[in-house]
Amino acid sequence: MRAVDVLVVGGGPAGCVAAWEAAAAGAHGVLLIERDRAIGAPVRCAEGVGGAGLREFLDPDGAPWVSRRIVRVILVAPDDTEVRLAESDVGYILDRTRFEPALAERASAAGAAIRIGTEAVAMARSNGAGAPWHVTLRGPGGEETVAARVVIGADGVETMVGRWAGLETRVAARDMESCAQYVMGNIAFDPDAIYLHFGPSVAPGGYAWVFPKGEGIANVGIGVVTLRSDGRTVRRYLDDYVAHRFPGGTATGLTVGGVISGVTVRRTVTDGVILAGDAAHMINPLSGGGIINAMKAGRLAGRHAARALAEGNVTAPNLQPYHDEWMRLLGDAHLKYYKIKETVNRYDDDFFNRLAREVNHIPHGKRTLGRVMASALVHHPSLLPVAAQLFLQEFC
């Protein structure tokens, strides 16, 4: 039986950064496994990230894994009224087929071993709290068992590591969005902007998006909370949206899946186990964005795993600082975002249409996200308790 200090399950942003950080922090024997045949593929998201968060890990300037730099956000109301926010360093659209491999290269350079086409199919521990987890792996060479002192579960929203470890990771139906996305060509849009289209008639409980990949090429997608839908499938919502906005476009790729729009699970650790990224529901409930969140969680997971190993104590109480630090970093903010999302989801199309027209009276150069929220608060005070301080301090 092969023994490792850290087994990272999942080669997405959380897993790659966790392996990178654990190895860099001194953990001996770090193994990262990815069940797909390539890290970074298939792509299952819109690939947009904020610039500031990305720069904490890698320099995007001139990087081959950047598809497009974004300097504008355009909000779209149900009646197609557009609100162009003031220009700023918004972020980047990634090429995740190149981005995750770049993260994996950092992990490998730090000393982590990486195996693709390898899946964890079982996990158990027969002894006490300090005993290693025995994880059965299935790969090209058949099955083998690895003894891992710490297992980092970065295996996505349907995490098996969490279930095997006895952590509660189920998602309420009201907090799960069904998503569908086309890669579309031959369409007209501002290639330096992302478009976010709101309203229950467009995407009940979620929103539609256009994220540029290049001139005339973009990820066009939609997220819908099924409990709020009118019976159409998410694919039908997307087809109707594309027919309305881009009738002459050509779809060259389709992605479907689920995105959690809830909050971090209450327990992200147990003896010898840490959950990170989507596996722990570490996703912005308002935007559904999770790439940078996952990377920050992976960084914490790798560092705390290495610390606990160095201290010779990988029990839940000694791993709990990981959870506490995550909550201070982003988890507590996500609780506030969730309350905002629940409030906004009560409004109808007319609310978004009127808000768009009101905001367009603000001079373009002063049209920040904070001012959009301020306008909403003036006319809808019910947003005030959870939104005012958070948004007006962070985005004005």
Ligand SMILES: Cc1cc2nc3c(=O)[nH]c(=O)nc-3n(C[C@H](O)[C@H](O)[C@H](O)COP(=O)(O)OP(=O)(O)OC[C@H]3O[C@@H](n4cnc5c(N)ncnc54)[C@H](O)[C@@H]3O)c2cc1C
Contents of the next structure:
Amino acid sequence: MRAVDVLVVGGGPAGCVAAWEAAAAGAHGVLLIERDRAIGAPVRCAEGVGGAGLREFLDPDGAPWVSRRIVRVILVAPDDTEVRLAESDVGYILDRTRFEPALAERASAAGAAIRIGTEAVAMARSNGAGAPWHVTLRGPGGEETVAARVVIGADGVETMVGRWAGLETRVAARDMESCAQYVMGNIAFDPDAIYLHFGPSVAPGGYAWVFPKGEGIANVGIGVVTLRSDGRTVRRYLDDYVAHRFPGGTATGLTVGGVISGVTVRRTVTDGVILAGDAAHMINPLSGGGIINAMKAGRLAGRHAARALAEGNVTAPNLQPYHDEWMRLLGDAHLKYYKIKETVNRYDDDFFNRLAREVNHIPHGKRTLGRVMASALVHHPSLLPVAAQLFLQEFC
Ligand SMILES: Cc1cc2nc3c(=O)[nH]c(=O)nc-3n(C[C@H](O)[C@H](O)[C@H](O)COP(=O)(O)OP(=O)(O)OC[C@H]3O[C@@H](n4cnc5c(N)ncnc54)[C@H](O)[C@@H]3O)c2cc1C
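Could you drop in the structure for the form predicted together with this ligand? We only have the form predicted on its own so far.
Following is the full complex, with the preceding chain placed first.
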């Protein structure tokens, strides 16, 4: 049986960075497996990330995995009133088919082995708390069992590693957004801006987005909490949205997927196992952004795995500092965002429409998020402005 120090299950942003960091931190025998035939594809994402978070890992200037640099945010009310915020260094729209391979190359350069087309299909512990996990892999050459001292579950929303390890990863229906997105061409919009369209009639429990991939082409999508919908499917919400906003557009690709809008699972570690990224529900519950979060969690997971291995103790208490560090970094903030999201979800279309019109009285050059919030606070002593601030902090 092949033995490794660290087995990373899943080659998304969390897994690639976890493998990269574990190998860079000195773990020997790091193996990353990805069940799809290509790292980074198929894309199930709008691909937007904030610049500051991204630069912690890679330099986006001139990078081939950047589709578009974004300098503006346009908030849209249900009645189509647009609020153009003053320009800032907002972030980037990635090309994830090239971005994740770039991360995987870093992992490989640091010493990690990478296998594509290889799925973890079962996992059991051989013997007691400190003993390796035996993970069954199914790949092009058939089935094989690998003994891993630490398994990093970076296997996304539908994580099996968490379940196999006995960690609670179920998602309440109220915390799951169903998303549908078209890649759309032949449409008119500001190619340097992201559009975020709010209101329960547009996207109950979520929002609609337009994230530019280039001139006239964008990821146009919508996220809806099914429990709050009026009976339409998310695809129908998207079709209605597109018919209203971009009637002449051409859809050339369709993506559907789930985004968890809850908070980090209570336990992200157990003996010899760490969960990172979507597998541990580490998405920003307000924005649904999870790429940078997954990378930050992957970084922590890789480092703590390497540390615990060097200390010769991979039991749950010695992996717990990973969980604690994540909660200090972002997990505790997500608890607050979640409460705000619950409040925002109670507002009706009229509220968003009135707020947008009031905010537009601020001259454009001064319409920074701070001014927008100050104005909104005066007229609406509610949580919405705070929500806007937290929502956009990933992009500002
Ligand atoms: C429609 C949509 C739009 C989104 N838009 C944005 C956005 O604009 N910005 C943003 O920041 N976030 C966005 N997200 C969220 C973002 O995609 C995720 O938060 C992010 O990809 C999480 O990274 P991850 O590595 O944890 O998981 P994933 O990216 O899901 O990667 C998990 C990987 O594990 C693999 N895997 C699963 N099981 C196994 C197994 N048993 N064996 C081997 N491999 C396995 C999968 O094939 C997958 O490649 C969006 C999500 C959706 C659905």
